[in-house]
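This document starts with one chain, in the form predicted alone, laid out as structure tokens.
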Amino acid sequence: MQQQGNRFFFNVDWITVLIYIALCAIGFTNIYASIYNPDKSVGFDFASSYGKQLIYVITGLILGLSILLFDGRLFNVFAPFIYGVTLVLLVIVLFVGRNVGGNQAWIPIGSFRLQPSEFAKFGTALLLARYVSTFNPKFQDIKSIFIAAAIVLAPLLLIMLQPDTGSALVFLAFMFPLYREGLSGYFLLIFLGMIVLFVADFLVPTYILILILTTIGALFIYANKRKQKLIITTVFVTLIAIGYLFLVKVAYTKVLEPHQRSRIELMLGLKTDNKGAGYNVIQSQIAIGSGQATGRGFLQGTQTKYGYVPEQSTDFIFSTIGEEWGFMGCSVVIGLYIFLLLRLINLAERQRSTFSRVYGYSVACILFFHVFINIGMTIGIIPVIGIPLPLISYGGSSLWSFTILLFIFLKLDSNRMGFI
């Protein structure tokens, strides 16, 4: 089908563009509130961080705008090349980005920073909607697991080299819309098995946590003694099980950042570092807490009129809505944020094509963990891992990536009755 010239605007989700909108003017009053000075008050300044993030915002809105203007199609069509750009960027990273709070992951462009893992998320979402799409391996064979889990691991593992492992997480959104597509749901259980290991490992000394696999192995082979298969996968996991466990140990102790490490005993309560590595979230948690019901009132937040919560205009952005417009105004942002996800799965279900509602599914499912990672690290039930809230924290390639990966889905959406 032809695009209806002039007309195609009127096929576009406005309201999900109106969620856009509100989102990006929450983030620039919020930033705006969390560097404000009331003894250097000065006029609009774009050298500081809220003018630099207006510009960030007018210039996401036209290039979102001007998404719109390209043909559906050729987002399919090019996508592997998408990919292969997004990849060199993650290798030429490594080798001339600059060092930013322990991670390699910007390079500088002048006075820009260019944040590479923040565009391989659209890059990677756009190659697995095209091999799910132009194969349709409805994953009933190794082959395809394997393929649609390298298009995922290739950045993954670039970005871990960084070592940036909170953007790195946010890849295993990825799973989600292969599940919708006919993964097996023994993957996501083995998932949550993986996360359920992990953090007992640290809790239950390993060989208490050995002795319990090779008891429930013992008692579901007993119970399955005369069906072989069962009882050979059984063993096999089993085994992979007690591997991880000393696999986790050495990634705890070889991979992971000394403060990254800080951070997750700090959140499982096996040490207390109130003045070190805990202090962001506990004077985050105090400025949430601070606002109480209705909040202390736009600049009026004393936790963020006077610095005390590190990196608030980025990472804890959301400790500046919690101390300032309070639940009400937290109820507000988090609100908006499950419209949208549930506008976007409304969108993803009703697409003919299957690129599109795998797409689709794949921004629904990186937005999630990005929002829910985020906001649990501000109150401390996930550890600090230094991802952006999307729209909202100051950054322009955090904003960008994420309107390019939105308006992407809007665009094709927009010809869901003839893109195939």
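Take the two forms, find the largest set of C-alpha atoms that superpose within 1.5 Å, and that set is the rigid core. Quick caveat, the model's predicted, so the values are computed rather than measured. Positions refer to the first chain, counted from 1. What changes on going to the form predicted in complex with the partner chain:
Relative to the superposed core, Phe202 undergoes a Cα shift of 2 Å or more between the two forms.
If you fit the rigid core between the two forms, you'll see the Cα of Thr234 move by 2 angstroms or more. With the core held fixed, the Cα of Ile212 is displaced between the two forms by 2 Å or more.
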Given for the second form:
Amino acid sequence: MQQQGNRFFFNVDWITVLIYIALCAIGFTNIYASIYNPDKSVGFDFASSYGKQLIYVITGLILGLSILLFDGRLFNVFAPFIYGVTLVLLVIVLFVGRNVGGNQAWIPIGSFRLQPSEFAKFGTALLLARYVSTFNPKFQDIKSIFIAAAIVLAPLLLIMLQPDTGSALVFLAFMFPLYREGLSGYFLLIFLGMIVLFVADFLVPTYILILILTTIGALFIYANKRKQKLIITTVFVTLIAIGYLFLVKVAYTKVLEPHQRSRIELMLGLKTDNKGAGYNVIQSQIAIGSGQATGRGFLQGTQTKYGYVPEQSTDFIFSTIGEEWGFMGCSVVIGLYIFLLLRLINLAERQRSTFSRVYGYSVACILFFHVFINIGMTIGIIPVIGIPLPLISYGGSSLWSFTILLFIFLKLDSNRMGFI
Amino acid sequence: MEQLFNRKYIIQGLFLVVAIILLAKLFYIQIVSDAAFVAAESNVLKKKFKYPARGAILDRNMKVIVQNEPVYDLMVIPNEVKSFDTLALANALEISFDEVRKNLKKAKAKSNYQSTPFSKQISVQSYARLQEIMYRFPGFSTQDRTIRHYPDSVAGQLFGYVKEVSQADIDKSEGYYRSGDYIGKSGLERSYEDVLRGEKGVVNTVYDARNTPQGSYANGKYDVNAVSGERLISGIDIDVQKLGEELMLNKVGAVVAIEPATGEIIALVSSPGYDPNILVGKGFGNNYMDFIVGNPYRPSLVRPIQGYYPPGSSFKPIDALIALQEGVVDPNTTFNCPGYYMAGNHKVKCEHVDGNISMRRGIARSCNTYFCHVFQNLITKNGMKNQRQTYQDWRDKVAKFGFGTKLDIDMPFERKGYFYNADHYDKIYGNRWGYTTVISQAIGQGEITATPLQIANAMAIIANRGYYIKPHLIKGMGDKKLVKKEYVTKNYVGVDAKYFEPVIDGMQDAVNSAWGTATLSRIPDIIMCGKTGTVQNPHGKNHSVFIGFAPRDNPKIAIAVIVENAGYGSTYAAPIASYMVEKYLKRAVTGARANQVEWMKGQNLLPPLIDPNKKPKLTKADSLSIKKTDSVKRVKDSLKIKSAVIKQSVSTKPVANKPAILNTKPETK
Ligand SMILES: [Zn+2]
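Having seen the form predicted alone, please provide the structure of the form predicted in complex with the partner chain.
Next comes the full complex, this chain leading.
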């Protein structure tokens, strides 16, 4: 048995596990602080959010450790199946989903609610890794790009239909593993350009944008007036960009429902809603800023204690950290994440198997998107996009899906010497 | 392959860049800027102000003359209001259903989140009813406050009034006043605002996001208790003040009584007056329009310090004093009075044909001829060519008696009167003017005007034999009875004490001798020295004036009484003065004189109004043009005393002026 255990846990990167535990502990502590009410503190309450979170953490840890007991090869073998199941769940949720906060993201199973979009992430990561490792495409041809895009876009679009824009956006993280595997850097730039133009289309009148685009194009042509091919490309790109602007406008007014439009407008700060998302961000920034250098101390945050930040234990948990632990605490948390992300990339690079490497990159980049979008949202540098802070935000689905995501990679990593 | 491996660094680099962006923004909002910290404090912290009781005011006999009464306001925080039984609230407050809605709307317009007055000064009954059903009206609360009460219902202009602060007051106060606070707007309430108002207290309470109180902030470390305003002890004798107002009933004019030794004002009557209680609380707006603005005799004019009157005969003793000091006459100098005085080819009339007359008798009989001679001697003493300079010297000496300057009484909006320098006459006449041009000033007429306060103060100077202390209403502030330094400082007028006795002899005779002008106002057992005056008024009947002090030795009270359009000084002003002096010195007017007091109270001497529905409206421009034409007229017939202008009738608007501020070091008196 001892030997058996050694075999299962052999070569596991315990540093990552420690960071995982540290982040979960930070999460639990701050959820406790967010829920804490000085008038009603009567011992430990398992029915409360922090009580439930403790259960999620413990079961999550058990779940993670049991994943280490699996044979790593199974994930490769079952990747299409797991992906298929998550797609089916995403379709089911559209019909039986419990409507929570304006979107149908949850499947009720007894008293427990399952959020398929959380699990779709590792399903997609697995299938993408399987595809890349099997066919070894270098993404220089349209076909391989198309297949990879299809794998990512299928769950993304289904999640968009719920509609849960935040969770869908996270799937864009898969561009980075593909980039690592050979996808041209232009795709990242084009994509960045599309996001910038999309946002700009709402904030700046279209004709000004057209003027700007034309000017940039003209300047570029002037600078390269000897290179005919480049000139043609530039004209082409400029025209496409202008066309895209109109497409966005048309799609926005004709395709989207009014409530969806309103969410986007809120997101882009075109609309202020003192009771809704706008209020959240203002209060969140006040709470974080008031923490100053060292924070007000555990359970001492007035904004936290007196409930000024809505959804504080879930999407806005970072405001608790900011208020009670200050810049110091924020730096520690961001430091832990960055350490974890850099380590995951390093671990991925040491894999002999392409499957493990692609999967590792996927895990790191999904985590990165979550951390960046969530913290960025709480401090007002990114519009309100409701996605959780990995391992820290309250919620079982989220915690378990990150646990599964991470521990599958740890299992793959522990097998790095073998062939999968 | 090697190239693709390098993409790891691009991705890791991206992670690091993003982490740095996040940390930079965090560094800014957490460490560089304190805006969030301030916002967080204002999120949870609500300040509730506790209003201190305003300081009381006592009279010179330590009787309370200004005090506080508790009242209750119903306050509302509109966004905390749940749907409530409008009818029940309307019934409890004894107002209509619609009014409840209207008030709520008004409060909402003011502020949705702050406690705003819903119904002010609710009755005690309403308050009691509300206490029982308050729980049914979340968002509403009662706040107790005090308002002013003036037990004797007199001296409206003297006390002034307290009113809710205006936006201008808030802006000026550098953060002290907040909307809804009260401030002294006029009278003593204004000039002693800093002392009377006390210190506001504050209770800092922590509130959660649902606006429910969560207890005290930082264990009350930053809470401040309200400190009641300090009490003021005034020199006013409220009984004398009250008698004065009753005597002046249905008359227009002013009375100022001063304790000469201290400069304390014993009474300051402005008639018509009003009951200060009408300007307290709810009725303010209507009452102000009805009783103050609506009264054609303009009670808003505080006549003792703002009304302009020619000093008239009361000026003659000052002529005599300066002439004695200058040595241009001595007490035995006599002049001949044929019933007039010729200044060049102009005639100044005298009331009597006095024949050869001395100073003592000249004062007692108020002989115009005598004082025109004195004035002539004064202005020509350095030769006819130096009259301009000599006039200016004389003018400066008279100014030391307090004419032409403010006396800095502790009331706002005091005015200084007119008393011109030589250059004023230069402008009109060039260098071709002399004593004959300005001869009317010898008998206190012409261009010179003074406030009753200045005239009374001149009397205090004579009573003191040569000095005065700036007249003031408050003789002690707070428990330590602090007093401003300027109110204990003697101001000498530059006339030696020995020169006063001959003048005082004449004033004694005016009241107490058979040939005096105010013999009917003799007070049993008390020697009052005085001087009647009949100030000529081109706009109507002459003004009746009396000035005096009593007793002759060690005087306790100096007084000036002016009754507009009442005719001879001996008929009204002198008796009124004598009753008030007697009341002050003996605590009562006794014997047959008690009946005379009642008779006097019943006299209606209100001048007829040209149009009773329309009060005469004179703008500043009018007053200037009138002055000008008068001056020009005076060029032609400066000797016709008729030209005397009663400027008090054109001085409508008090000059905006800074109230007395306690900038000098208070000294224990
Ligand atoms: Zn005469």
